[in-house]
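To begin, one chain is listed below as structure tokens, in the form predicted on its own.
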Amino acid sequence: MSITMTHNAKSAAEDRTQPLANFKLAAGVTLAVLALMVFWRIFQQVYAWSAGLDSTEPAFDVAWMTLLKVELSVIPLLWVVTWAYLWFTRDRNLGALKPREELRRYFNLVLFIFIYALCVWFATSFFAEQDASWHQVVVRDTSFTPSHIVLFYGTMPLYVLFGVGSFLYAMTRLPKFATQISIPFVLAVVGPFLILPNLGYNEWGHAFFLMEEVFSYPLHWGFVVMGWSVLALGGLLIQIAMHMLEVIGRLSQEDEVSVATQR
């Protein structure tokens, strides 16, 4: 029994000592995800108008088509192993997290979701003002544009990857996303995401009519709709710590009984 006790007790101990979230995991991610956006304004501060006005010469292909081609083999590829890998590696056994782990994983989800935030905010604020800048400038004569490569097609199914990965990481580890819907996520993770197929709809108009760039056209409706979707973030970060309270109320339930079994 003393035995059993002290494993316990040492096993509470070291579980203790763990950090509350994979910061270093996180900041990595975050430093990735800044590179890349740098990388990708620099790409167009030196390629754009030295080889981004006429899709019809070879300089487009070779500079903004590889790019393109980069990214739509790339990032859908990141899709597959990263939300491949948080579903097969889900907790099986919610029933069994103990509350501690439990308050981690929290702390791990809103990171993630600030990852998500972060490229959100990239692609709907400076790279979106930045394409309605340039098709005021530049009349496009190809749907891929160097602002469209880079904002359809780099940062916008970036930020899917770290939406519908925060939402399958919540379901798969948490037991209160596990077993119910939050609406608030639904919202910000799909809203946004149909801004992609979205897009289509969006080519097809400044394909047929002359809309150099204004945006309070009826075209571009489904962008302010969807884009603004994203703000029930505000909803979930509320269920998350409400959610989180009830966890830290068990956890210091479960401290006062091992320092009372301990003595």
Second form
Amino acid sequence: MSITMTHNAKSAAEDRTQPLANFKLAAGVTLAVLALMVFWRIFQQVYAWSAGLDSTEPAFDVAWMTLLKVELSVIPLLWVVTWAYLWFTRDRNLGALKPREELRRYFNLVLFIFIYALCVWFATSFFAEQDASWHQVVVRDTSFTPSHIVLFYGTMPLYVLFGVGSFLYAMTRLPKFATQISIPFVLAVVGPFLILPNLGYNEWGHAFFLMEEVFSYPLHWGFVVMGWSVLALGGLLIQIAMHMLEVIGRLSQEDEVSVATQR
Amino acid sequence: MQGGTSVRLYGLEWPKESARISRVLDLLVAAILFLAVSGAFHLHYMLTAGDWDMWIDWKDRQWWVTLSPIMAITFPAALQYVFWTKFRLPIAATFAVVCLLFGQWINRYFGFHLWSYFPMSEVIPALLIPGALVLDVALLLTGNFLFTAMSGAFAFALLFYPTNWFWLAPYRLPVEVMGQLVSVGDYISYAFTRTALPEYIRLIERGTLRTFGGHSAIIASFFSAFVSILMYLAWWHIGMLLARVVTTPNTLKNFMGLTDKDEPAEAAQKAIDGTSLQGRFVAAE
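Taking the form predicted on its own as the starting point, write out the structure of the form predicted in complex with the partner chain.
Every component of the complex follows; first up is the chain already shown.
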């Protein structure tokens, strides 16, 4: 008995030396996302004026439609691989999860959400308003403009990858998110995702009755309502903080037991 | 929790490790909030009042003055609910507006100027920070959302035009172009053609405003202030709605291979209900 307890105390001490979360992986993914955003922006700078002014030109097909095809094949592939990995490697014994590991997973979840927020920022702020400027340079002759190919078919599917990924991570690795579905989490992931279906309405409207690109026209208001759902991240972060506090409480109790055992 | 010495953080004694966890979490949450608010607020603003904010000739004395504060008070109000009621932080409006301006300035430079070659003088965003500061101060002093709506939201809208007047004044100077009298702002946007937008002057200057002489901006500001009060109240409650922690049972639980023994302890579940965050930090000690 005492041997077991000493062993537990030792493993608890070793556990404490482990990093709080997988910061290296998060930093690597963040850098990869930033590199991809820089690549997209440079691609626009180089090819928008030289090959993106007329969608019937062969050069447009070579530069822009190639980029579109790559995006539409690679990003959905990333969806399948990442989500399948998260699902098939799920923790099937959450009842035995130690508080320290649970805390570590909460930090990993917060890092996951950080990368999601980074992608959402590039999509809904950086590349979205830039779209307004490009529409004032070239008359729209296709749905696949140099700004749309990056905004709607690049950055938005990318944030869907991390949004749904973070939701699956929580659902498959954290007991409270596994047993109870968090509505703020659902809103924060599904709302921005629904911007993509709303794109269909946008393109339909611009093709049939509205060639002007006044950004505040009602045709665009669907995007606005979906964007509001990002605010639900507030509810989610409060929920995560509450859960973490509860885990820290259990961790304190566990450590007290381990100290008592060592004595 | 072990850790030897304790540290003092947020006015409380913390074990060293708890303090480290708290600091790391704070930094991550601050970064997430900045990115998420900047993205969502910018999307909201650009698609409701963006045209007025993007172009110098759209910054008129009627619609720009009316619409901008009404659309800009939304996220500050929602965030004030969360920041103030959950954390007693009176900085939400300023935080939201700084997030918005960050996204706008990055974009106007990298998108409008460097990519689409519009001059920066044509695409400067409006200033909103002074109004946001007043809104935060109103909440700090009154501690009440209704009084903040009546005083702070009112001031937020009324301050909008004077805040922007000093940098906008040069663009309001008259200039004669091909026999027509226009403002410098109008002329800049005439010279740098927009392919999907007419010059705003063709949309707006229809004559009826002339009857109000020089005070149409003041009338627009007061009307905007009235609507901003209502918007503030509505968005405070939207913030309340979206910050609620609501859950529903996972019906896929069994399919995922989980059993009832995987349920979090009932006592632990109860512990997270009905206690303030700060109270629980203390409890965790």
